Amino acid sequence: MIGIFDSGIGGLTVVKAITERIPGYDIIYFGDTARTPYGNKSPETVIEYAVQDTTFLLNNGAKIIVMACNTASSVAFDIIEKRFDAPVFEVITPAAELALESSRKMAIGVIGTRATVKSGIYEKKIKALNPGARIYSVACPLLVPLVEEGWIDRPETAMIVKKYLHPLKVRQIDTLILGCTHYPLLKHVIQRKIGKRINIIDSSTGVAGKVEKFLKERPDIDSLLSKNGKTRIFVSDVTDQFAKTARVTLKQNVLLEHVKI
């Protein structure tokens, strides 16, 4: 199975991207809804959570791990990769690469949680690939709770998105990285507020491409993965809103399995 974890519901955008890109693979997903969001936690706490999440997925049959959480990817990836004997993927590098391919002026905006923005990980990744690129980052701490609450199309959410994006519009960026896997659920709002000419980079599609490429190049790993087209969704706290948003995101009925980590 392909194991995927996130702080909450946002990682289901990665589940969706992977099932569309490489259909048929069994997936096990863990959403840490009892402890979401990760973005306002200390790096030490996020690392602890990421280790627990990864351990759960591997103990339940995952053969590869996708860290669908940008916050966890930004502060815990190196530790997870070293500690566990399984291929591990993060969502930041693929998004950085896609942004550089997309940007014409090398003026790239990033929105993410406080922890992701504070880490400076997108700046480091992009600058390593293209030192001449200009990167402008804005923390958007209210967006994850709004998505988890299901306030996708509320006018209040649109107002908050507009407020967050204003500094990036002033910088005249031409590409915007959604530096949190919750944010694609607000993509229509973000596109409307940032402007239709701005290229929006969704990290979920980027990591799906990385997983596809890896499995083509590593048939030894690919052969370990079950391919019955089944997706199991585990959460640390069951909520009606999670179930509703999951159905909309995956476009199918879902069974949420409650587990304590």
The other form holds:
There are 2 protein chains.
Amino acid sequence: MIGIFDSGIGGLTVVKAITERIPGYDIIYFGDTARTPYGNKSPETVIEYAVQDTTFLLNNGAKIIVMACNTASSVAFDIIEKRFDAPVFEVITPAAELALESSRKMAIGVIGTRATVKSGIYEKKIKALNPGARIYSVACPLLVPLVEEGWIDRPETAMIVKKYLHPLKVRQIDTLILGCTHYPLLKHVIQRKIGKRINIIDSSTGVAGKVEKFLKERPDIDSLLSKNGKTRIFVSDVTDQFAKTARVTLKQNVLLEHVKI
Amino acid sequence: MIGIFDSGIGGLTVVKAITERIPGYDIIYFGDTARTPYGNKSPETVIEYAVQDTTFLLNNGAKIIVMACNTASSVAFDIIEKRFDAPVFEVITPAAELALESSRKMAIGVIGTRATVKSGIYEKKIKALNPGARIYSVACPLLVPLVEEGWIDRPETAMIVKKYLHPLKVRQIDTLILGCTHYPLLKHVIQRKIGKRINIIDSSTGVAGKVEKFLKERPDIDSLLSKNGKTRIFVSDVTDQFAKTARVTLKQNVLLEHVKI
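Okay, that was the form predicted alone. Show me the form predicted in complex with a further copy of the same chain next.
Full complex below, order starting with the chain above.
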């Protein structure tokens, strides 16, 4: 199976992107809802959680790992990749590449959690590909709780988005990376506030292309993956609100299976 | 020592209330910042965490336990009290009593996390004391992240507070319980939006009086408590933001000691 994990429910945007891009593959998802969110916690703590999440997925049949969480991708990818034998994918590099393809002025904005922005990972990745690019990052810690509360089309959310995006507007970026799996649910609000000419890059879609390309190049690994079109969603805590957010994200009814890790 | 725990940093409002009410007692505090917040998680998960938090405090010298967290008090108090020998205090009952003393119309509002409100604990406690009282509860899940971000005096916060309080305003309450240790930091905003004639009951202050009374009645237990005026603050995760919130709450510099539980 393709194993995908996230700090909570938001990573289901990556499940959606992968099942749309390469339908038929069986997916096992783990959302760490008992300890969500990761984005305001320290790198050490996020690394510890990411190791546990990965171990759970591998122990339950995953043959490749997708870190759907930007925060975990930012601070834990190198360690996860070294520590485990399975191929590991993160959401940062594909988003950085898509942003560079899209940007004409090479002026790119990034919004993410406090931990993601503090890690400076998007700057590093983008500068490694194009040292001349200018990158402006803003931490938007309140957007995750707003999405999790379902406050998508509320005026308060629009005000908060506007306030967060202000420093990027004055920098005249032409491309904006949504560096958190929760943010695609706010894309229409973000587009309205940043301006309709700005290209918005969704970090959940880039990684799906990477996985597709990898599986084409590596039939040996592709053959390890079962293809019955089944998705199982495990979470470390179940509440009505988590179930509701999952339903909104995947646009279908979902069964959340509770597991302790 | 007096052991106090909370889901995170907010419970330091209880530390402050206790050190002001009965100065000199040594305090050991545990804030579960690696898994914060508790308020949007299930009762089962919060109970598990509360048992671990209590065990940590007792293993490190606490002789009495104060559950500074409204969410934990709501869903885990009965289990904690049964499971451990030490005296255990929660923040709900004292706040309910203060509210009944303060209310003339016996129309009381309660704001809290989703888990606290869903538990119905304030209704139960208040109705047990006065079956004629009317209680109206509203879950305000965004207030904890707003406080943790330090968005205290922002217009967005005032708008969100106003929206949450609207159903209580139309009920013509005369008393409002702040059923979450984070909310006292927003008290001035809440007072402005709910109206200056409404009595606001802070759940962190009531419990301090309970502890004082108990220790006067039980010199055998009081004698077990060391009194060097020292407070040690342990947290399961350390970040700059947690340290900043702790400083704002206690209005002094604090050392956060990292511990894994």
